[in-house]
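Take a look at this one chain, the form predicted on its own, written out in structure tokens.
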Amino acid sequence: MNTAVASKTETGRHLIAGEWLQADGETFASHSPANWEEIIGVFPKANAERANQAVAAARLAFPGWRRTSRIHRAELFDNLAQIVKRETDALARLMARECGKIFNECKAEVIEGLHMIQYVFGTGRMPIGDVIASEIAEKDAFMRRKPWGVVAVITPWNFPFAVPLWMLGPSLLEGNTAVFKPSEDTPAVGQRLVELFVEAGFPPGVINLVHGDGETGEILVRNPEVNVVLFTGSYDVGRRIQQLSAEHYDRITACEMGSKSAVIVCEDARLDLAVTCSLLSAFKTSGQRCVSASRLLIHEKVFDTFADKFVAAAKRIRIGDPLDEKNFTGPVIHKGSVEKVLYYNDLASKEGADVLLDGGPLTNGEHAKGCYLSPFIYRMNHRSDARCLREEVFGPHVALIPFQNNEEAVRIYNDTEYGLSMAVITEDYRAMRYFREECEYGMGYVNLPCIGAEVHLPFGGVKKSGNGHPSAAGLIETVTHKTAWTVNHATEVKMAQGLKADVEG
């Protein structure tokens, strides 16, 4: 691939009721994490007036959009799919510049977003309910799904294209309208996605875009005209969203909120496979996926051999320019992330870690202007009081933890407040089933990394990782509500449960 791509500075705009609005107040810049001096664009920060205006536009568009044929709504997603196919490489380059993921990962994410669009298009002609038997022969009973109304979509920087589509796709297909606030770290990708929705023919007000930070997000959450809030990000923010939403009697929230995910390497594991799966789990996207493994649980009988292979492989990882396809990973998202990861590296040492690979900032040559970190790997016996083994780091920081048997591995895996993703590397089908049944997770993998979601499966977790409303294919349960519809075909009233229908004595 030719990495000499001309940089373009994006002009940030809101989209409200089909009208693109330039900045009329406070703005913020989006910087490239690979070169902090490069500004991707300057974007307006939505104040309360703008954010509430977007909600009002979505509310106004809702009745007409809800009454639109579901198949017609789906066909607009087919239009969107064709546009995304055309724009795949350009979208991937913009994403690589703005969030620092390597080009191959960015292109894979665009394809994942495309898959979500295609999935939504395909479900447009699928049933929206069920025909259910009634106790009374003359009655027909139905379960039908109906949209809630206005959906606020608040998304993270690390998957700035696919995650919004996980949320916007099912929401809009089912007849809801939306206000979308992308992460303040990746506003250019979010804006470009909305531009594609407009090109695909989605009517004014059906999707609205506002830029901003947590303050803007909170304005949306506080607005009583918002029926559903869909959020991916930290637990602290997700908890705040749920607390504020409890004040609204008709508010539904779906929050995916972080993890302390793990790979479990059993005694019988194929070690080369285990090393590959663990490297991808821990260091792809520089460990900045919500499902990234910051813990590797290794059977004590294979621990030393695995650790030697894993550290040696980690030393060979190429870290650099996201637009250079030879690199395995790029920078972390910003300077604050560098500081956070270094804090946890230092904390691990203070908590008694045996450091196997002392990672840290890369500051020479091509890394000089970016937020680059090399992997930090350490050994530590499990302790419930060790913060580095329990708190989310979100960077290239991983603990190798020995265990004696599968029962202990489950106890260690479950000993966090999170429960998002896990993988087990084993040839034993009984062990696979044991971990499947006993571990607390939302997504589980066998002989695979603990990353790699597919859109036709639910994406979410338990405990602090989620609130029981998974995203992607599972989101239909959140953005619609079930209704019962019963029709009597007789000329007299017959009641269920033997209830008498006589109105005269």
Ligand code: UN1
Second form
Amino acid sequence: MNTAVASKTETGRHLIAGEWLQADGETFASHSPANWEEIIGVFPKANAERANQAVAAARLAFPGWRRTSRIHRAELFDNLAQIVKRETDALARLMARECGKIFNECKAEVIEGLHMIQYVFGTGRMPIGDVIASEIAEKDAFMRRKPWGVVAVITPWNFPFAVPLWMLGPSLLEGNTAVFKPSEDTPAVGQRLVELFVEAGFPPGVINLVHGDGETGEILVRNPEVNVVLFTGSYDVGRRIQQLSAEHYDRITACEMGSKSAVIVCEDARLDLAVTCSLLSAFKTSGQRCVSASRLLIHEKVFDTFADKFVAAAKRIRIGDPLDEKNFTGPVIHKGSVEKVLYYNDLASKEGADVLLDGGPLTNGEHAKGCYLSPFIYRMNHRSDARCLREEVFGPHVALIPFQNNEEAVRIYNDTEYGLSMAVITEDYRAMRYFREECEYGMGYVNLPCIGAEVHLPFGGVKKSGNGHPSAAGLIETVTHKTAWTVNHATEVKMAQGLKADVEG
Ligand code: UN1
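Since the one above is the form predicted on its own, can you give the form predicted in complex with this ligand too?
Next comes the full complex, this chain leading.
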């Protein structure tokens, strides 16, 4: 695969009530982080009128979609699966150009999105409620689920295909309609996904697309016709969504937010396995997964050996063109991200880090036009007041923190406001169980990296990492509400709890 492939510039469009609408006001450009001069496309920014129009379109389409057979809704996802299989390579290439992830990662992401589509198609024929016993023999009682209505889906740039599908899949299958706002950094991938939904036969208004940044997102969140907001992104934005949503009496929000994920390397760990898991956790996607590890907790007895091997391996990773599969990782998303990572590298040094690999901007040769950063690795004893050990960095920046025993490792691991993902590297099944029970996380791994979740598992965190599980298989709980449905088969009324049904003396 090479970069010289001529690539067309996308024309950005909103999709509202089945109509594609081109820019008629403010626009923004999507750039390639591997080459900032390459424009992927120019996109309209939705103002209040457009964004609210999209919500109105979703509201209008809701009753018809809700009344459509659930199995018919599921079958449209089967159509979508066939189309995504056909488009896998083209989608992965567009994604590599637009978000800078290596082609193989992009392909894995398209497949992850496909898995969600297949999961949703499969669940179309699964039970959707329970039969529940009644105190009264003649009464039949059921738990049945109903969709909430209109779902706003607000997604990040780092998984521009799979994360929207994690949210849109269960939402639409259950009979909700949606307004989707992709990240302003990856609007082309978001738009392509919606084009495929249309091709698959989803009716007008069931899925609506609006482009824009946080302002557009805020208009959606403020709209009282939106019943559910599903969000993955930063803590600050998630908190804002929750605060604005508190104004709406029936609003459901599920936000997956920041993290300070970690790999814990125990005294008995297989060190080569530990190094591989740590490299993938810290530097795959240039450390820009929400689950990326920015902390490696290493038992003091193996610290030096591990650190030598880890730093040597980190020096060897190839960083460059996302379309060249020999590279391990590509650029970070934009210049703002370069600056943020450099700020934290500098902060770590000021806070007393012992720098083991002094990473920073790569600016020569093939890296000259992109947002490239090499890994920054440091040793630091844990301190609760060190911001670099507590705050999310979202880039190739990792601390190696020594610990003396497993109790101390748990204390250090839990000493952040986040709780998303953790991995423990050990051969000791008692230690494994101890970490499983005592650490605060949403996804836990043993002898694996702390990245790489599969869609049929729940995905989400605790503490500042989020409320609810806005993503993947757990979402049915968020996008439906349960109802109790009770039917009397007798010809007279009998009440539960011994309540008298006599209406006359
Ligand atoms: C994210 O980082 O926002 O678990 C999602 C993983 C991927 C999803 C990550 N399946 O690494």
